[in-house]
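Heads up, the chain below is alone and in the form predicted alone; it's given as structure tokens.
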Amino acid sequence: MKAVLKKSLAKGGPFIGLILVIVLFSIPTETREFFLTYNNFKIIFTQTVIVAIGALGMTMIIVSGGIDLSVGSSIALTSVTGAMLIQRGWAPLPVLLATVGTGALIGLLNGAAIAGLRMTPFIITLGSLGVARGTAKWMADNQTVNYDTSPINGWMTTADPFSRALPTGVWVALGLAMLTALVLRNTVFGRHIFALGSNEATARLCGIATTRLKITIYTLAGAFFGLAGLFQLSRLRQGDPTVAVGLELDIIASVIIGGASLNGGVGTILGSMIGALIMAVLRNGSQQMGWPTYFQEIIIGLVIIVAVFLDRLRQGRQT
């Protein structure tokens, strides 16, 4: 009985701080009136998309042992060059299949020399990070990127704000996270994620391509932050090479928050769309509650020493 109630409180783990969370900014009078009304959740669900979408990725690389810090410059790149795209007049399809395809390269480029060169994904990645950014700024020559219009503009709102309906944006991050989740679940790439993360020399003996694999992982999440980044750009209407900046701390906090394990071999989807929205009601909560940028950031770091901490003590019981 204590093992099932154990498993299940590190289940609903994530739904129970996100309903402490919505309470805790439902209290005060300064945001109670408009808390909690749909207008402010459907804020709330735009506002989660970029994270989630790039929370899907992260996922994948966190479950099979890795970590990837080149995030938000990833996002900023794939942007820019979007951005650059529709200034030549190019159409929305090769518009997003070019901002997705260059998220991919670069989470290529970030597998094949993690997996290739056998070094620390924490050390690849840190430079990368500092190579996309300094790209993306190179590209738009340290300055915004503008265009006239373009359809991708209205993917990230409704033709109505006050209409009931949720932007294209919210929908195509549902989709994914749904079909990411059968991929991780019910695929023998997915299992393979997973025995990647759990032991990877025991997976190279069982016949797992381990190098193979992890260049596919960062390859997939990379697009996923391409297209992170696509909606990025929608949001802003313009390609910035500064935007994101520190993005990849709420999205592997997202990822944390779920569930997922710094080691590797465990994490879901579902608990990761959970970590993302946590996220978001904290920022829209503490912009109502007037309190300054610093002092939110200061509480996104709390939140992600408490997630860790949280991790560590579930290894410590498996153990």
The other form holds:
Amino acid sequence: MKAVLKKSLAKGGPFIGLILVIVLFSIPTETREFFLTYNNFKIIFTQTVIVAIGALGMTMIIVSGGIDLSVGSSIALTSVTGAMLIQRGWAPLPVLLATVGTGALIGLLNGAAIAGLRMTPFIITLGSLGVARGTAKWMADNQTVNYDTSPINGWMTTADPFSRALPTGVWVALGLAMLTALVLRNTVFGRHIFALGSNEATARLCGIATTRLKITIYTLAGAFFGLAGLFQLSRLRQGDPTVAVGLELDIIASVIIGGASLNGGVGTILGSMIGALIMAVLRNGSQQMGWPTYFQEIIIGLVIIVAVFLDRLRQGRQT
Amino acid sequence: MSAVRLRLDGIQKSFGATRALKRVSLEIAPGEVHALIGENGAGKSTLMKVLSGAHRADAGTMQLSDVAYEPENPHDARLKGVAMIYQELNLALHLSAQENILLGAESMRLGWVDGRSSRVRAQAALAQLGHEGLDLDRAAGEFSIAEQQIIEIARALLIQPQVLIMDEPTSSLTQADTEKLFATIQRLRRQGVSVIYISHFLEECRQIADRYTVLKDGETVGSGFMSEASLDHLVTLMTGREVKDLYPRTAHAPGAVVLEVKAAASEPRLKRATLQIRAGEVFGLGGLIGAGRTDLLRAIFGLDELASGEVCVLGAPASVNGPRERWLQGIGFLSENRKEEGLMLNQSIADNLTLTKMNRLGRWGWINGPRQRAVAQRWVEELRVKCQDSGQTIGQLSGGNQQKVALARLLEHPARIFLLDEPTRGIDVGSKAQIYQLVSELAAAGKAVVVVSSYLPELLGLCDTIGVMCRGELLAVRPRGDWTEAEIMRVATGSAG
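Previous: the form predicted alone; requested now: the form predicted in complex with its partner chain:
Below is the entire complex, every chain and molecule, led by the chain shown above.
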């Protein structure tokens, strides 16, 4: 009985955290009226989409024992790419494939450099963070890329803002989250990702092609980042090469708050999604409280530290 | 001055239930080189850690120049005059030789490093060793291993030690560098420094040491003047113990050659190894730690690249070399290092057990979860692994149970050729007996098994054929009946012939 309780606590840690932040923001008089409404949660879900899709890819990378700092720049680059293609009259589906493909290409290059040159992911992706951001600005000639209109603009909103329906982006994120969770848990590819992150030497010893696996992971994650870039474009309705600066930190924080370990081998999609929601609720709540942005930054920073500290306490007690 | 520099009396030290040191006594005179001899696990390292202040003894007394000596920590030990040179050198490779020599004892003036006085002190230490020519400004990493050792000894000399402990100082030195090191030791000895010299190489001990002490199972079993001790006498003291009836004696009928290694060499340690292993044979690899046994297994398994030579599996040269290909050929490898290489400690028993064959547990890349758990559960029951269920994290199991799962990976794969590196290291006697039984059954069923072991009774009890390695070379391969513990030690320590 005690073991069951302990296990559910261990698994539900991030979830308890989410309930806690929601409860905290429901109490003050400033937010009481609007915070706990369906419409506010619709906003929160919509605001979570980009970070959540990024966190799907990042979870795979972090579980494999890696890290990717270039996400924010990848999102900017792919959204600029998408905007330029829309300018040229491309239809939504080709634009979707092209942006996702661009993201995958950045991931492929990251993965090839990390696995091929045997360099640490931190350094390689710190470099590609700069390269991708610079390329985005270069392509966009240091300006926003504007276009008349595109059906893509409707993917992050609903026709009637007060309807109960959720925007396409939310459904896409939800569907992909379920798919990725299944892949991580129940496929050879997914278990090999855990093996690689848990102990690369064991993975090699057991005949796993670690180089190829790493490249695949970064490429697939890159595709997720490209998709996040497309939703960024949909939300802004223009390609902005300066968008999503520092977003990689929000994404990494979501994954870590969700219980993943930077040492690899540990992490769940459910946890990462809850982590992304916690971040979104914190921002949404702070805005409604009328707190200045610098105060939000401080709060979110502290939440990350506390979450990881609690996680370590919990894991320490387990073993 | 007293005739005794260092005296240890009745030293005891336990870790939990393990009594690493039961009753150790030792006496060393000023300016004496004293060899400390014993097999792996005899307690030498623990004793040195007690001496150098890294561990506290549970009981017993230590006296340094007739004064009670109770070091609080390694730094305190150093200040009191006992310095230690570890087998693995401790240098900051990016710092200069001078900075390394003075590390932790820099000459200061108003909080700034005093360059001139530092230089003088570093030069004095090198002069004491007869190595004035060493360039103090070069980074430590640019020197050879032998020169790095000199830097490390110079650092120890800086505080004018009374006792200098050297742990396996020649294990990575060439013959010529060993001779130079001996000259340096002689020099120190003339200056009145007492040296405790720990080495597996008995010939070297006989060459350099005045007296010896032999440890076995945490006890002093003999000591005396080196000039009066024969090699045989030392070997008998080190190994003289009874072989218990742990080892099953099943009749094995070796068949065709399944694995052949021809003049294999790999960087950095494996120099030359040639062997043949037959189906239904248990082949033992003996030798000291660092003799290249693990390197040989890794080269066979494709974890290390062959620099030269050839590995043939089932008569055909294995052209593609990698663990992946080896598993496909039916070769399985059990790492000596469970924690760092063998297992994924924070993953489940089932995942650890089936890692080499996950894609055969379902279709289209999906894993059939119930089937995976059933497969793991079968081995858990068969090998009596103590756990909640096959979904439990493997890091929570005891060493013996972890090892059983690691072995089950090879059994489930299933392998035809088993490469087992120290399969019983650090596990309880019950699990050991079980693994011996299993190895014997595997051979009886026509599998080929290679066992690396540092424990001589295990080699002699378990194996049909034994090969002994020394300094990277496989020197002798003979049937079990032609070996004794003493003979294995003689070959392993390079004292044969």
